[in-house]
Structures are given as C-alpha cells and as structure tokens.
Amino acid sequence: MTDNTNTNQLTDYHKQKNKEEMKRNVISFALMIISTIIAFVIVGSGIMDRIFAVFLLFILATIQVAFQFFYFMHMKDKGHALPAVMIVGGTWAAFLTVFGLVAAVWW
C-alpha cells in the first residue's frame, strides 16, 4: 500500500502551525507575567509619583487587556468579528456611562 502524502503533508502543517501558536501564546503570557511584576514593584516601592504611577498602571492593563483578547481569546482569528464588535460596543457603553456618572457628581 502506498502511504497518502497529503495526509502527511498536512498532518505536518497543522503540528507547524499548533508550534508557532503555543510560542506565540508563551511569549505573550511571559511579558503579562513580566508587567505583573513592574506593576507590583510601582505600587509596592513607592518610588515614583501617585498619579504617573496610576498612569503607568493604566497602560500597562490595557496591554494585558489587548494580550488576553488576541492572544487567549483568539480575537485575531477569522470568524470573531461579531464577539469583537459586541466587546468593543460594550467597552464604550461602560466608559461613556462611567463618564457620565462622574460629569454628574463634578459638576
């Protein structure tokens, strides 16, 4: 019998495409360990002023935010564009509200 070479084939790609994921996915998971420990040497040694350091802090939990969506959440895959869209109209929803409600005490 002979053996399907395409099978073979892409068998090979999917293990090459399951690798570069996995790396992907390790790496991004390293720098959200690595922003972790920055965020918890600001607020625990005190060394720089409280309102970049809450700047800084904003910063960095966007990033983490955008590393959970594309990377874990598999945001940047095809097919995801309707639970992308319903996130991001729930994000503005949540600030303009939160917005509003503080314009509402100040002033």
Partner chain sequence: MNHDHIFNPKSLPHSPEKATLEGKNKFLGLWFFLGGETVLFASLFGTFIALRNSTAGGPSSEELFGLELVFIMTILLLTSSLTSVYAMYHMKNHDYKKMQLWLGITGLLGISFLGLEIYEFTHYITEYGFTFRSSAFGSAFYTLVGFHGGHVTFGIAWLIVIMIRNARRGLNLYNAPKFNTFSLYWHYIDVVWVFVFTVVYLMGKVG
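Please give the corresponding structure for the form predicted together with the partner chain, as opposed to the form predicted on its own shown earlier.
The next block holds one chain only.
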C-alpha cells in the first residue's frame, strides 16, 4: 500500500527521505574531511612540485565547496534553480574579479 505523498504533512515517506539525505550528508562530510587532510598533507610533506600542488589544491577546494553547496545546502534539490543561477552568476563575476586583479595588476 503506498502513502499519499501529495500532502504537505510529515509522513513516513518524508521521514525516510530525510534519513537518507542525512546519511548522504554524513558521507559528504567524511569526503570533505578526507580532502582537507589530503590538501594539508600535500603541503605539509612538501612532496609535490609547486605547480602541481597548487593545481591539485585548487581542485580539492572546488570539490569540497561543491559538496558544501550541493549536499549541505541542497543545491541539487528541486526548487533551487534560481539560487544555483545566482551562485553561478556570482562565481562568474567573482572569477572575472580575481582574474582581473591577479593577472592585470602587476602586468
């Protein structure tokens, strides 16, 4: 027998969904911690070449931020199209700003 999920009351279906989401969030958290540790280890041990290290650090940061936005802040869920657009727009403006300041200031 299926539940009527068309209600806005808190049903067992919603409780189950919440629990699954929480589990995904904990996994995200674990992955974030791991990526943080990797980042610190790369720098602390001095293993990698500077250029590769910077590149990898940036990738790790982006991944961690993606987890934060999409899972913790639910940006992957329904109803988040406009917030996503704003963050993308903001990121684009941010990128232009940083690029302009970094590349052009000491040219």
